[in-house]
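First, one chain by itself in structure tokens, the form predicted alone.
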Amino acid sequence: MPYASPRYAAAPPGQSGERHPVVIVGGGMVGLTAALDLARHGQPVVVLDDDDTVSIGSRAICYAKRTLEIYDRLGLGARLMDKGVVWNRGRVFFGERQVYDFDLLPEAGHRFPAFVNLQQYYLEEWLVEACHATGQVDLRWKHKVVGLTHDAAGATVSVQTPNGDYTLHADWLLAADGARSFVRETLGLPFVGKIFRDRFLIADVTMQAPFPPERWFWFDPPFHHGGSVLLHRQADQVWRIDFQLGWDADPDVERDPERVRARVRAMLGPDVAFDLEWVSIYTFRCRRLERFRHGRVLFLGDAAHQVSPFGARGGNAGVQDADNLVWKLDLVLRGAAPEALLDSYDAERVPANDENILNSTRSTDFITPKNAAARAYRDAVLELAAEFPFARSLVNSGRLSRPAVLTGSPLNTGDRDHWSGGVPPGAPAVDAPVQHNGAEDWLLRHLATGQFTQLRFEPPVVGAASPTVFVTATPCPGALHDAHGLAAARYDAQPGTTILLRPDQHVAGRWRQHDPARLRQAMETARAC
């Protein structure tokens, strides 16, 4: 059965006047997101949206481990495991012939696959869910922003709704209202970065078909001369298929489901039965904003940055910039840190978004060759990696998303003893499997406190057989212990390592030896004090 989209009744206009700590501009992903997690830091919320329903069409469809890890956080890691597709592995393919195949997590000993795949709507009602539960998020649909000023103080927003108008003051505005902002508009935020010269289809098919779960990538297939096709499994057997159409494509043409479905037959032969779900037409931006933090207004997800879909760095960077944004908000709101830890938002995510946009236009100039000596340079790469191994690394068909590394961050506090690797300052913590109380578990789930954490790392407690690995602030009372060794060997820890980390999960500073006064003082530095 096709996806039945949700309902929601549009809320009664609110009071002209009222004020709120927090509104959150969109009603999407990465606001939703935003929303559960300020919730369930105990922060009221009011989220405005213009729409009464989620996502039309599958649009996100790839979370990577890190998205999943925090969605866990949240409460949600099972259900995306449960409904979703798990891959972690990939193949690429030059004109009929495989080039070569990948496998993203080679290593044993993690709970998360590389990746899951399922449809932003599902994802989205959920987030619903989780944040009418908390009984702190003030859903209000239908609600749409028509007017914006902002001062020192914070912003005034004049919204609109079926059965009237009002105003309403937020001490602190989350814009995720999405690629088109209001919020940003308004505020006269220009990009910066370029938009690329061609446009790609997407299809969302439901089929039965004997595809595995993983990433297939055609250059010039024989079912689409001179393009490229992307291929992904969702959930519910549905296919997403992209096609690359080229600059000269017409939109409203390509749109067309009998020019789709012929499309998709040629690339799927006429014995596999097929129906469309979803169409849209998309052209390659890689931009972003300036700044993300205008006084007291601020920019998640697409709102603020704009990739291409190739590498699935759009929606996982979205809910990584809400994972970063939230807890320094909290403890702002709090008083327990300055107004000033938000300024590390702009650092932390600006050079973490670039990452992405670097490597989006990479991915785009490598499918979409500029020129004969461009294309030239990429079928020479194509041929070369079907034999040589060398030559793959240079196979650029979207670079997958991976977790930022925040090494320049201002809230790090840097080694000072010697490290043979491990997870270094500005890193997100590293998973590994622990056993709590005689039974199997795993280390993040002990980190998901929404608070600073430190580890500690001492030799096996009388009567253990492993090494104890000591979490403070961890919900489970008692010692976790590395029965299996991976836990020590990941953080290159030894008997006395001590780990600290912030809220999101990311390590503030380590030391070989637990020190107060310098976990104190890293305490500090990570809060801006």
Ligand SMILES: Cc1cc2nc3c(=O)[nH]c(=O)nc-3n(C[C@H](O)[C@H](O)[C@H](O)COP(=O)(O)OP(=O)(O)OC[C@H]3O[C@@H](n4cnc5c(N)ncnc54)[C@H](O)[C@@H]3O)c2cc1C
Contents of the next structure:
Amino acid sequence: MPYASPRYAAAPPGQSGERHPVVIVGGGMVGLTAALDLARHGQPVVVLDDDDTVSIGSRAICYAKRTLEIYDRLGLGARLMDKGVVWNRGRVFFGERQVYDFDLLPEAGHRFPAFVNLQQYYLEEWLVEACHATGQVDLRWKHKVVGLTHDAAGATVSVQTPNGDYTLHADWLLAADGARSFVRETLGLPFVGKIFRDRFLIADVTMQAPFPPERWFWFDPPFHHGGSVLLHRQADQVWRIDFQLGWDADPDVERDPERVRARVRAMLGPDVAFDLEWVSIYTFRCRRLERFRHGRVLFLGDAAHQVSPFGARGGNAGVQDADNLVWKLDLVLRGAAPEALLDSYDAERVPANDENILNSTRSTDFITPKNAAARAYRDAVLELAAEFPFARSLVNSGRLSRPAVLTGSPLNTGDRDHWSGGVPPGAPAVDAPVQHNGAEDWLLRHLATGQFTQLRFEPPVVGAASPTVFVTATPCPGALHDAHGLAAARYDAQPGTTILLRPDQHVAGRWRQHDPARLRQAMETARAC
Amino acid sequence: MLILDPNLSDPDAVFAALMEAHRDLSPEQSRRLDARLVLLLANHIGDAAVIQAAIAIAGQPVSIGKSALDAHSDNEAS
Ligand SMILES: Cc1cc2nc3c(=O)[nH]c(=O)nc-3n(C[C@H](O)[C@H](O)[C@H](O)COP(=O)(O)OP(=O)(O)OC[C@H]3O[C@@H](n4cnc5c(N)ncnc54)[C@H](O)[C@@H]3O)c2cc1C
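Got the form predicted alone; any chance of the form predicted in complex with this ligand too?
Expanding to the full complex; the earlier chain stays at the top.
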């Protein structure tokens, strides 16, 4: 059965002059993620969305490991794993033959796979449910933001609803209103970058097909000469197929369902029956705002940055924006950190998004060669890759989303001790299988406290800071048992090693021995105190 | 560091081998050959800084004639 979008009831207009600590403009994937995270921190939130439903059609499908870990912290990890299609393997074809395949998660002992594929509308539907369940999120459907002023005390927002208009005041305004962000435009903020002169056809089809759950990418296949094709499996036996059409393609002609069916048939062969669920045509851009923080207005998700989809970096980046921003805003709202802490949102997420833009730009340049020389190099790489391992690292059909490592963040306390590897300051915590009271468990689950957390590799100590997670090599009451030694190996830990994690599970600092004074200092640094 | 002093064991043979490889090729085939060759050699070199230095020199505007010769002799004199 094709997916039926829920319709949420339009909220009645608010009272003009209402005041709220946090208002989020945009109840898309990123705005809802931020709302849920804030609510779980105990902060009441108002979300304004001009629509009355979830994401329509085929948009984000690939959620990366880090995103799954963040959603697990927010209580949605198991649901994503149950409904989504787990995959780790990709294959690249050139012409008729397979050039090579790759495993994105070559290492065992991780709870979450490299990727889960799931239609964006499911995720948003669950986010809405989870937001409601907190009792802290006031979701206002059909509330369109049509005006905005802001100053050092917050923002005043004009809202239009089917049943009347009103204004409200937000101490903090989160702009998560998507690529065409009204908030961004009304503040006159330049959104610069580049557009790629190419068009892609996206067709979602339902079929019983023999393909395994893998990412298949074809360059110049016999069924689509001169272009590339990408195949992904989603939930409900839905498959997403992207056809590269070239800049000169006429979108109106290409959208014709009969024409799309012919393309799909050419790909699948005459014997595979399928139903066409969705067709759309896209061009892609890579661009971002110069800064994401403008006083008390903070931009996140597509409103702040946009990338081409090769590498699945758009939504995954937006989720990391929310993960990065929310704990900081929570501390500021509680008076536990100065407002300046929010400058670190810029300092951390701007470079992280530049990395996404760089990677997705390079992928797009590989997939769409700009001239005959670029094409010759591209094809040479693909030909050589079939025979010689060295060329495989040059094949770029999308560098798939990796978690941001916040190297150089002002919140990090640099290493003083000697480490060989491990998880350096700025990097997100790494998962490992552990035993908890004799049962199989995962380390990261215990580090999902939403607070600053100490990870100590030693038996429990009386009077330790709360929360602290102790990990030991042999079973010990009150500690997680590192039965496979993987936690210690992944963190380069020795007895006594202490790691300070921020509420978003990124490492703030690490020490060979527990030192309360150093930890206190690092906590202050990480809160911009 | 990109080596700009003579480094080939048999320069004439290397040049001849390049010419031989391109003999009878269409411009398109030649381009393909060159692209494959550059990629193979780049991997052999390995160091991205060396390759970028080579790209920068290879991409300098071509000037043939007196001024280029002058510039060259200036360099040699200094
Ligand atoms: C073809 C395609 C494939 C993609 N594949 C992937 C993928 O595999 N993985 C991935 O991570 N990402 C992917 N993305 C990117 C992903 O879809 C976006 O990055 C993501 O939707 C961004 O979420 P958002 O909440 O920032 O914006 P949106 O989802 O656009 O949400 C913005 C919300 O704001 C509301 N709004 C807008 N204006 C107003 C206003 N004035 N007042 C009130 N509300 C307003 C809108 O109704 C909407 O609900 C893909 C995108 C496309 C197009």
